[in-house]
Each structure stands twice: as C-alpha cells, then as structure tokens.
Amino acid sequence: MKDVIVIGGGPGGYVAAIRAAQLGASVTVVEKENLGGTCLNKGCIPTKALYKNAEVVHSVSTMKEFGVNIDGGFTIDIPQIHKRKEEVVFKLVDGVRRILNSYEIETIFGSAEIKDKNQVVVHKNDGETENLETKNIIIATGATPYIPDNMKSDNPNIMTSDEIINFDHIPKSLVIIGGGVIGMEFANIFHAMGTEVHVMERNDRILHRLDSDLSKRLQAHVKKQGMKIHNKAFVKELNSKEDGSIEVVGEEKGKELILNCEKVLVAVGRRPNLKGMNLENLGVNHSLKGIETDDNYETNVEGIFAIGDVLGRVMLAHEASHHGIIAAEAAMNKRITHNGSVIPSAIFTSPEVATVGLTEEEAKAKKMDYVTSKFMFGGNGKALAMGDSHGFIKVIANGDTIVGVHIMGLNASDLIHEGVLAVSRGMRIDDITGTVHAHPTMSEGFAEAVMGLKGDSIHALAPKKK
C-alpha cells in the first residue's frame, strides 16, 4: 500500500509528490498524458518561449533607434521557433522526470479512477489496467479551455490555447475573445509578429480584475501599438465561410459588431477537470465549479486532498505548487509550511504586469484610510537606458503597512518579488525606504514608489503646494 497516490502530474501534483516523498512517503504519480501538465507542456513555459520570440521580433524591429541597421529586414522562422519551444519544454519536463526517480517515486502514464478513499484504478495507456491501494489521494488533474456552446465548432480555424500554441503560420489576422490572461498573452504574441489582432472583451477593460490604473494604462498603450481592443463587446455566433475563415457576429457596446478573420482563439475561461474522479459515489462535496477543501486541502473525505486548478479558485501554477506542498505535509501528519495567502500574479504582455496584495478598488470597497503612491519608469535611469521606460509602480498603504504592489513595466514579473515580501510579512513604509537599493536598477523605482507615499520620492517633481 502506498502512503499517497497522486493523480495528475502537473505543477501541483509533481510538487505534492516530491514533498511527499521528502517526508518519508512511498509514492505513485498518475499522468493522463505528460508530467509538467498544462504548464509545462501547453501554458506557462510555451507560451513565454514564444513571449522571448515576440520580444527579439520587436527589439529588431527597433535597432535603429540603437543605432543598429539590417539591410534587407529579416524573415521568421516557424519550424525553428517551435523547435526552440520543444527544447525548452523538454528540459524542464525531463528534469521533473528525473527528480521524481531521485525520490523513487513511481509515475504511472493513465487515466485514474477513484474507486474509494484506498482504492484507485489506473487505465493505463498502454491498454493493461492496475490496481493501487493508497493511505492518501491527492487530487491533481487541473483544468482545460472552456468553449461556449455558441462558439463550438468543427472548424480548425476557431481554436483554444491548447491548439493556437502549435500554430505552423503567422495568421494575417486573429480575434481573440476574452481580454484576461491568456488571451493578452496572446494578443501580444502574434501582435508582435505582424498579426492583425482584435480582441473582445466583455468588460469595460482588459484584464478588468488588476487594479485599474494598470489595466487602463496597458489597454491605451496596446491600442497605441496597433492592437484592436473592442469593451463591452460579446460574441453572438461564429460563421465559418467557405476558405475556412470566420465570421464573428456580436456586438461592441449594444452596437453590432462583425469582425471576418483568418483565426479565433476562444480565451473564455478554464474549468476543473473532473471527469474519471468518481466524485458523487466518494461522497466528495463539489460543483461544476471546483471541488471543496479547507485549509489543508483535504476534501469532507479523510485522506482525499484537492489542490491546484481542479478547485476552480485561481488557477496559477505556482499557487499549485504552494497548495500541493501544504496538502503532502497534511497527508503526512507533519504540516511545516504556512498556508500563504499572499499570492502574486505575472501577466507576460508587452510591457510586463504583475501585481500582488489589494488593489485600490478593493482597498476602497473596504473602506480603508488608506494611501497611494507611483512611481513612473520615464524617470528610472536603468529603464531609459534599455529602451522600455512605459509603465509604473503603484503601492498602496494602509496607515503605514504597505498592502499592495502593481507593476506595469520592464522586468514586472520578477519586480514584483520585493513587494510579494512587503505584503505577506506586513513590511512599513520605514523598512523599504531604510533599505538601500543599487543604481542604475529597476528596482529602484519600487523603493521611489513607497517614499512617495510620505511624499519623499527624490526623483519626482515635488509635490504641488496647497
């Protein structure tokens, strides 16, 4: 018998599992398809592969402004950007493999089914079936692409993350439906490599849940480089024509809309994958929207824990990870971590985003006395020096505990690390502004940000005087 099976191989699960396994456990890993899971195989690591490329074709399409001059332009190369792509996700995929043999953990390629809280059953790809019995199950299979039944469609042309990543050419011209985070994503990535790209988004913003001075400022500079973006807007039906290309029929602020396209990526949303789990005969309390735990992430059945996607909360990949660390320690009786709630996010747009803590909206809705600060990159030295000076840092404050960070800029996503500290262990204004920060850096402008909340920011214009 096995101290804990793992179903699904993911961020979450292989995670759960090597913690696990560090506490003593035997341990068994079932994957449907790939260990690395969405992340790696379709989401995170891909997708930031093709971010690096969308980020070169921009950095020669402006060399002149270096002083750097190519005869002739340049051509892009699709087998050899997927190439790269496949190495790099192979390498880390491969590098799971290896640190779960390191454990001795066994990794089983199948399809799982809950038998009871001991009993799981493995169907396994190469046609056998196994029998496992277990002390723990941990939950894992996270959560694929959401379709709409109104855009559902035989048409390869209209298509979700998981096939758009495989693309074999740049499409003259792309519309995308949902302004969120993979759909941005995107957006910034075929953008960059001369698509024509519409997006629609239902809201009155892209990427409506960040703080709104990020989300605003981000829409006026993307829609400055060229990129459509339609608020307000929602899709009534697709039409596929006779070439293959789409008819969008919706409308754009109670005005019909109709965009005709060569692609659509359908970017609505991600739901829990369930199927297989056997969830109602376990007992196990859940929705169409997740599965239920508490703090550990054990469900309402001893020994059966749920981490990651599959909860329908927010689906992070590191969040995964936190939660399948928290959940092994639970199964094995020996809870170390703490159960952060501090969790950052990072979008890969052009510029970057990220953020962590309350944003002002929320801070209002609370009715905090509360301060805010920014601090913009136009006066940062590093930031000019790159070239990439768009964006800002923005901290909010209450009293004198700082409890939000929102980055737009150069480097966001690792920026936002020193404020991800700040927020989750309850830092003051005193603590970052006491602390010395290197010069020429874009970390500077987060130490400017929080002196701007006494008003003490060196290099700002002063503040009007009342």
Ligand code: NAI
Given for the second form:
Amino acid sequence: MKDVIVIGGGPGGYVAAIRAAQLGASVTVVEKENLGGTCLNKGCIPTKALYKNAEVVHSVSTMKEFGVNIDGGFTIDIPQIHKRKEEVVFKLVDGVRRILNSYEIETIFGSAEIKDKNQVVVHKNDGETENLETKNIIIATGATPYIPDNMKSDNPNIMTSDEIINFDHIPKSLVIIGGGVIGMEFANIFHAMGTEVHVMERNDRILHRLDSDLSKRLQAHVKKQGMKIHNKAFVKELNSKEDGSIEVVGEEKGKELILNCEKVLVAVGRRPNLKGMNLENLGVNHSLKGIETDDNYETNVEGIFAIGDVLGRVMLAHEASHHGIIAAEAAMNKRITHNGSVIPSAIFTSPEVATVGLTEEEAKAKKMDYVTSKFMFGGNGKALAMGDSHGFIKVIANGDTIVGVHIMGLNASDLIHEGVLAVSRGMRIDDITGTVHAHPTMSEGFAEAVMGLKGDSIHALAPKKK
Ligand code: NAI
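What would you give as the form predicted in complex with this ligand, now that the form predicted on its own is on the page?
What follows is the entire complex, opening with the chain shown before.
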C-alpha cells in the first residue's frame, strides 16, 4: 500500500509528490498525458517561449531607434519557433521526470479512476489496467478550456489555447473571445507577429479583475499599439464559411458587431477536470465549478485531498504548487508550511503586468482608510535606457501598512516580488523607504512609489501645495 497517490502530474501534483517523498512517503503519480501538466506543456512555459518571440520581433522592428539598421527586412521561421519552444518544454519536463526518479516516485501514465478512498484503478495508456492501494489520494487533475454552447464547432479554425499554441502559420486575422489572462497573452503574441487581433470582452475593460488603473492603462496602451478591443461585447454565433474562415456575429455596447476573421480563439475561462474522480459516490463535496476543501486542501472525506485548478478558484501554477506542499505535509501529518493567502500574479502582455494584494477597488469596498501612490517608469533611468518606460508602480497602504502593489512595465513579473514580501509580511512604509535600492534599476521605482505614500518621492515633482 502506497502512502500517497497523486492524480495529475502538473505543478500541483508533481510538487505534492516530491514534498510527500521528502517527508518519507511512498508515492505514485498517475498522469494521463505528460509530466508538467498544462503549465509546462501547453500553458505558462510554451506561451512564455512565444512571448519571447513576440519580444524579439518587436526589438527587430524597433532597431532603428537604437541605431541598428538591418537592410532587407526579416522573415519569421515558424518551425524554428516551435522547435525552440519544444526544446524549452522538453528540458523542463525531463527535469521533472528526473527529480521524481531521484525520489523513487513511481510514475504511471494512464487515466486514474478513484474506486474508494483507498483504491485507485489506472487505465494505462498501454492498454493495461492496474489496481493501486493507498492511504491518501491527492487529486491534482487541473482544468480544461471551457467552450460555451454557442461557440462549439468542428471548424478547426475555432480554437482554444490548447490548439492555437501549435499554430502552423501566422493568421491574417484573429478574433479572441475573452479579454482575460489567456486571451490577452495570445493577443500580445499574435499582434506582435503581424496578425490583426480583435479582442471581445464582455466586461467594460480587459483584465477586469486587476486594479482598474492597471487594466485601463494597459487597455489604452494595447489599443495604441493597434489591437482592436471591443468592450461590453459578446458573441451570439460563430458562422463558418466555405473557406474555413469565420463570421463572428455579436454585440458591442448594445450595437450589432460583425467581424470576419481567419481564426477564433475562445478564451472565456477553464473548468475543473472531474472525470473519473467518482466524487458523487465517494461523498466528496463539490460542484461542477470545483472541489471543496479545508485549509489543508483535504476534502470532507478523510485522506482525499484536492489541489490546484481542480478547486475551480484562482487557477495559477504557483498557487497549485503551494497547495501541493500543504496537502502533502497534511497527508504525512507533518504540516510545516503556512497557508499563503498572499498570491501574486503575473501576466505576460506587452508590457508585463504583475500584481499582489488588494486592488484599490477592494480597499474601497473594505472601507479602508487607504492611501495610494504611483511612480511612473518615465522617470526611471533604467527603464528609459532600456527604451521601455511605459507603465508604473502603484502602491496601496492601509494607514502605514502596505496592502497592495500593482505594476505595469518592463520585467513587472520579477519586480513584483519585493511587493509580495512587503504585503505578505505586513511591512510598513518605513521598512521600504529605509532600504537602499541599487541604481539604476527598475526596483528603484518601487521605493519611489512607497516614498510617495508620504509625499516623499525624490524623482517626482513636488506634491502640490495645499
Ligand atoms: P479568465 O477568467 O482570466 O478570463 C476570461 C475572460 O473572458 C474574462 O475577462 C471574462 O469576462 C471574459 N468572458 C467570459 N465569457 C465571455 C463571453 N461569452 N464573451 C466575451 N467575454 C467573455 O480566463 P482565461 O483567460 O481563460 O484563463 C483561465 C485561467 O488560467 C485563469 O484563472 C487565469 O488566471 C489562468 N492563467 C493564468 C496565467 C498567468 O497567470 N500568467 C496565464 C494563463 C492562464
């Protein structure tokens, strides 16, 4: 009998498996496709490889500004783009395989079916069936793209992120339904490579869960770059034409909207993978939106845990990994890690955005006595020298305590972590302003934004006299 069976080998599952093994557990991971899950194989990592392509194309297109001229223009080699992307993916997936092996974690490739709280049947990819016994089960089966009924189609040009990631040419035109994280990351990639991109977002702005300062400014910026953003827009039907192209019939702000395009990307959210989990019979509390757990990520059935996207809450790889560590420790009765309620997020648009803690809207809703301060990267030496000074850092403090940090700009995904420490450790304004930041760096912008909370920012105009 195993101590732990982990179902799903993504960033939730493989991390849970490693942590359990570190604590002395005998562990089996059951994975139906590839180790690394969506993140490594179809999500975070391959899209970041493509994000780099978008950056390179942008750099080449703006070389003149830096005094570099290439005569005769440039071409894009799609097979090479995918080759590089797949090499990156392979290195990481193989790395996970090697780490699991080093901990003597068994990996079985196939679909798991939970029989009861101690028994899992695996329908292996090689056609065999294997029965496993275990003390604990960790469900880490992730989520798949959700396709509303009126967008279902057998036209291969109507795609989800799972398919578009393997594009074989750069489409002339692309309508993206959903201006959320997936929609905007692909919008950035294809727009940079020359596709005419339309985004239809039913809300009044793209990435509407972000602090509105951030999402409004990003929306204005991408529109200026040439992306077509349709707010308060929704699709009624997708009509496939004979040549495979699509007529998107919908509405924008109450008026009819018709768009003709070569491809459509449906990016309106993801739904948990519950197939084979037998939750009804096991008596595990859940809905189609996800599985319910306690703070240890244990379900109401003792010994059955669930982590990551399958919970149907925030779907982020790093959050899934954090759940995995907590669940593994709880399964082994060695709870060490604290529940991290402060989870940052990073979105790879151009420029990047990254955020942690409360948005201004949330601070307002909580009736906090908050102050905000913004430092524009236009006043930052490093940003200007790098030729990328769009954006800002916004900091929100409740009294003296930093409760939210929101960044749009170059390397925002890395810069955010000083904010993560500040918010998660409840740091005060003086903790940051009393800390020397190296020059010239983007991080100086964070110190400046925090100084600005007291009107003490150095590289900003003096506050207006009252
Ligand atoms: P999402 O929830 O981020 O965005 C979906 C968007 O579609 C929302 O803005 C919503 O208002 C809009 N929408 C929904 N139905 C619509 C309709 N019928 N017509 C027009 N707009 C509609 O979901 P998304 O982008 O599919 O991503 C799924 C999950 O994956 C999210 O939880 C996301 O955070 C996560 N993810 C995170 C990444 C990152 O952190 N960098 C990268 C990719 C995904």
